[in-house]
Each structure stands twice: as C-alpha cells, then as structure tokens.
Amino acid sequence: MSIDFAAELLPGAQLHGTLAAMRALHPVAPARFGGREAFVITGHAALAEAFKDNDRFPPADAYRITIEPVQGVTFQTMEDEQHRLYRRLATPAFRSSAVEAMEQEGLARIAHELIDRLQGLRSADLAEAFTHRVAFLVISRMLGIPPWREDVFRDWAVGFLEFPRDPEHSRRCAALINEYLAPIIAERRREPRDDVISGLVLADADGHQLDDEEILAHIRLLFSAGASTTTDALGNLLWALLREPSLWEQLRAEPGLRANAIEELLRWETPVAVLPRISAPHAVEFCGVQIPPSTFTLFAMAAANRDPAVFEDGDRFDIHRDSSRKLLSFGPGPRLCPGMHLARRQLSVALDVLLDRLPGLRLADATGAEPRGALLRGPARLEASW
C-alpha cells in the first residue's frame, strides 16, 4: 500500500475506503509514515489488544518525536510508574469545582456567546465562527484567562499546535503562552483560586508537586490533547448530521437521541482517526506479522470502529446504534483518555445550543465540509445557512 499516512488528507470516504481495503486483507497491513516503513492495525480485536500491550507498542515514544519538543515533558510522554505519578498529579485539577461549574453553566454560556456573534446573519462558516472556537474558549476560561485576552490566547494555542508542520511558528507561540502564564502561575502559588492552574499548583502525589515548567507543559497538553480533538469531533458531528437534514430535524424532535448520536459519531468519524506509535526497540510479532524494531505502528481507530466483525453495516451513520461499549476512540487500557467525560459534555451542550438557536441549519457545501486528515480529522470549513 503506497499511502503515506503522515502526508495524505484522504477527505470524506477516501480514508475509510483505504482502511477498509487494508482491513479486508489482514488486520495488520504494511503502509508508509513520513516516508518510512510502517504498519497499520485495522482490525477491532487486534487494535483492542494492541492498546493494552505497552511492551510491544510503548505509548510514549511517538509523542516524544511528534509533540514533546514543543509541548514539553508530560505524563503523555512518560512510561510506567512515572506516567502513573504525573497522571495522578495532573488529572485531579480537571475534577475540581471550577470544572464542575464550567460543565453545569459555562459550556452553554460559551456556546450562546458564539451564536450571539452571528446575530443578524443568515449564513456563516461555522468552523471559523463556532466549532474551531468552543473548546479553546472552554480551556481558556478553566485556566482563568480574562475574556479580553481569549482571542489572542487562542491564536497562540492554535499556532503552537502547528508543530511539526511549522516548528518555528509553533515554538514562538509556545514561548508567548509561557510568557503570559508564568506570572499567573507565580500569583496562584501566592494566592490560589478555584481554577485549573491553582489545581495544578496545589497538586500533590506521594509528596511530589509540579514545578513551573511541568505545569506549563501540562497546560499545553490541554490544547494538544483536548481542544484540538474536541474541535474536530464537533465539526465531524455537525457534518454528519447536516449532510442529511432529516437527522437534524429528528434530533430537534427527539432530544433523547442526542447522546446516542454523539456516541455514534465518535465511532463513525472519530477525530483521532489514526494514532501513531513506535514499536519496541526489538523485533516483535503481532497477529502473525513480523514488525521490525522501532517501526511506526499506526493504530487505526477509524478502521476498527467500522470493523464488520463487530459493527453490522459499520459504514452507515446510525443514531439508533448502541456502540459505546465497543468504541476504541478514547484508547482503552492504561492510556484511556482522561478528558473523555469533558469532551462528551462539550459535544452535548454545543449540540443542544445549536439545535435551539439555529433550528433550520443547513450545509451550503456538504462536499467542502467533509472531514479531512489521515491522523487528526475534521472539517476545515462548514459553510452553512439558517
């Protein structure tokens, strides 16, 4: 297979057709990644096993190459006991009362604010006006960024995520984030508040606390692992529902179906379509395939989530399907995504607000709104009218 998953966009059905053809041949298929030999795991059973096998597929190595140079060292790029320690330090901040208040009131407030900006309009690019902004604003407010700095802070966060496509710009944006947050961290050490930064400052596990650089790295992790994926998931959800207007109308009439529609979206067009890992530094055998040492091994959730051995008619988007317990989108096993609850909640609240405020929403260009990207996947534009 000549597809290079690091370079191809594979919009719409192209990605899924490519992965289905590979899966039909074998659950582990040869491919390319960044011009190098790679393997893609496409079968549901095989991928579920691989996610739990940190010996053959150590999870941190790929992150060390792709994001650690600009993000810094986080629990994402750590192994074993160190990973468990730093995960314990970082994640309690996102179970604080500040996050709970955000879930109860703040998420809807942000969504309504963004729709208010469209007042008087009858059409817009909802990617630019809504889906590309919601998750970044949520994180900014959990961090305590003042409203008048939110847009520029979002620009820095988006720019920081350009690594490794534009390393220089990414590093400049990361430096601006550090410059802005450093005095806030110092202030929270003197006078903690009920926000995420204070939670990170006060976190303690076995007598260990995060230093300033570790706090900054984990804040940057919020944007790379949280905001970008939630942004893409929301864009994918709107595209999936609006390309068939009857689905939008059905969810307006039957609110009880909305949570299931989100779960189906996470299966059918997951925002992290293919997750790169690097195999162990020695040759390994997996599903009868010999994988050379330190070889990119791509975890294709987009393929496993449509595996016909598990999901009947898996290429069909069916808001009545019950698939949540079989999803591989959040990475089962010891690396299960800690932000999945908040991500689901953001999708739910944003969908409710859009259905309420823009009831006659229609896509103006369904093809132009197709999700694209072989790794991270979402619409670049969502031209719509209402």
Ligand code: HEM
Contents of the next structure:
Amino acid sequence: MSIDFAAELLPGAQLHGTLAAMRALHPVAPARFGGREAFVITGHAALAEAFKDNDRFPPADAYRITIEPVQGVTFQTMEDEQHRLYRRLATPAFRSSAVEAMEQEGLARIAHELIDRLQGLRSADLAEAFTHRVAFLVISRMLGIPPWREDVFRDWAVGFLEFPRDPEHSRRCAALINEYLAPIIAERRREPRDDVISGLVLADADGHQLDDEEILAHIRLLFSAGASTTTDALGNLLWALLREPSLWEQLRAEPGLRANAIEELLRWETPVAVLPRISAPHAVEFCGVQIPPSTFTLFAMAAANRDPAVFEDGDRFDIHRDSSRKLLSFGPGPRLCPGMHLARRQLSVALDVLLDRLPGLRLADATGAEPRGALLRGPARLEASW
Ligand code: HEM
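What would the structure be for the form predicted in complex with the ligand, rather than the form predicted on its own?
After this comes the whole thing, all chains and molecules, with the earlier chain placed first.
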C-alpha cells in the first residue's frame, strides 16, 4: 500500500526515509494523494524540469481545487498571459516601499515585541509565543492593520487557512476579513497611503487595474502563500539549530554563518515539502513513466533537495554547505516565489533577535518539536527554556 501524502503526518525522518526509498528506485514513483492514485517526483533533475513544464504540469489546476473556492481568483489560479498580468498587478504586495520598510525595521520590531512578552519567564512553547506569530504580524502590519486589531485579525487569518479541514469556518473567517478590509480599501481609494493596500489600489499593468474583490483575493493569497510557509520555515530552523546545541553556540559566535545556515535549512527541511500539481487533461509521459490524464503529481522538493546526484551526503544538515544555487524550495520557473526575499529576511532577522535575546535557548522536548506534515511541514510545538 503506497503512502498517502495528504493524510499522513510523517514526522522527522519518516518523510525523508520514505522519499529516499522512492528516489533510489526511480525519480518518478507511484503514490496516493487524498485517497486517489498519484505520482511523486523525487529526483532533482526531473523536478527542475517538471517545474518549467506548464504543458505536462499546468500549475493552476491543483490550486483551483484546493484553494480557489475560499481564496478566490488570484494569479496563483491563472495560467500564462493572465498569470503574468495579474502577477504584475499584485507586485506592490511583494516589492514596494511598504515591503522594504518592513524588511528594514519592521521585522526586528516584531521579533523584539514578541520576546518582550516573555519577560519574567524561563520557558515557553516558542511555536505558540513566537514562530506562529511572526509571519502573521508581518503581513497584517504591511496591510496597515492597527495594533489593537492584530490578535483578532490573526485569528481570522488562521481560521481562513483551515480551508482543507473546516471549509465552513474558513469561509466565515474569509467573510470577516473582507468585512474588515472593504472599508479600508475604499478609504485608500480616496486617500492612498504608503502601505500595501494603497499599492494594490493604484497598481496598473497595461491599463488594467484590480477591482475590490480582486484586491481582497490577493490579500487572502498573502496569508495562504506567505504566512504558514514562513511560520513553518522558522519553526524548522529553530528545531534544526537547537537539536544540536553546539550549532546555536556556533551561530552566536559567528554571525557570518547565519545566512548560510538559513539556506541550508531551506534545502534540508523546507516547509513546502511536497507540492501538488494536476497533470495535463491528456495522458503524459514523464521520465519514462505514463501518467494518466488529470492525475495528482506531487512535486517533492523535500526529496529533490537531498538528491545524492546533486547534494553530497544530503541527509546531513551542514551549515557550511553551499546549497542556494541548486535549491528547488521556492519553485523555479514562472511561479518562482515572489515572497522569497521577504521570507529569507524574516528568518534572518528572527534568528538574529533570538540569538541575541535568548542566548541560552534550549529545546525542552526535541521529539515533540519534530517537523511533521508533507504539504506544509513544521513543528506544532517548540517547548524551550532559556
Ligand atoms: C520559506 C517560506 C516560503 C517558501 C518555502 C515558499 C515556497 C513557494 C513555492 C515552492 C512556490 C511555487 C508554487 C508553485 O510552483 O505552484 C511559491 C509561490 C508563491 N509564494 Fe512562496 N514561499 C515562501 C514564502 C512566501 C511569502 C513570505 C510570500 C508572500 C508574502 C509568498 C508568496 C507566494 C505567492 C503569492 C506564490 C505564487 C506565485 C505564482 O503563482 O506565480 N511566499 N512559494
């Protein structure tokens, strides 16, 4: 019976062991996804090719099923010319002075505020207190949500992301987000400011502009694509570094190694471990394997990033390794993650602040902190003391 990647948690080495066994046999292997027949691409060369092949693996189809019913229509669920046009219209969400200001000072402020809240404590679940909060705060501050509404806004955003498990709750939360943001969009149309919503209101590509519903859908996209991914990356980073306390010490002593440690984490335990595509509506052949029409085909970055043909001793987390050029974690090709710069900056600033403010940080329960999940992979808890 093959593994169902939608259903199983596959904590720690279980996911990587399973994928390595598949990869050793062939770069494309049969699997299951949500009870259906599927294929999984595990080899690095095969996956790099698949990412660029919109004919055999059209990127939008899977998103139309998994996320569009609640998120709405965004460039993520479009193809080709339309995808390019709307991606340009949404650029202010990824590149604008508001994003730059967030990268320059906003990120450090958020990390410090969260550590300030731990004043007087010697231990906590850092997932609850820190890693599960940073990315949500980053997005809500880029949107210009006032501080007193941040907690309730985060609850709605978290609820919205429950779509696969609880579609009703997710829809209610999406409605609350819309209700809250609609008057702000109207206000920014009257009087633009230097924030992401104003950027989206003013965006113009070849004479096209975003209407209100499109702006709301692209804001929801920021949460679905940018919040849980970065949250899990940060959790994985802490787990990887704290499992071996000598690494924490080393990064404290040598700040120059930190950027490389982050790249290595993105290779070794990437939060988007397995990305579902749906193959073309006709049968396709890929790496000698016949894939039936419209079949779930899972892009296993977690496996390709450890392919021994590209990364020597790829199962080892090695903060000195030069991995960034061959990294597939941000999806090379026309869908290359537009938030990758912001994600890397979040990881970098959060790590600097934690190393500085909690120098004696130790994991209290390393097993409980193991990353789990395949589509999104990160620790549920990070019980730690300092
Ligand atoms: C470590 C954190 C992150 C990882 C590992 C990651 C990974 C990815 C991957 C693999 C893709 C390509 C998906 C595909 O080919 O279908 C992608 C696309 C995307 N990412 Fe990220 N991402 C991260 C953070 C972010 C952040 C912070 C944002 C926004 C603020 C963001 C926004 C997006 C969007 C909007 C897309 C869709 C691009 C398109 O369809 O053209 N991501 N990301």
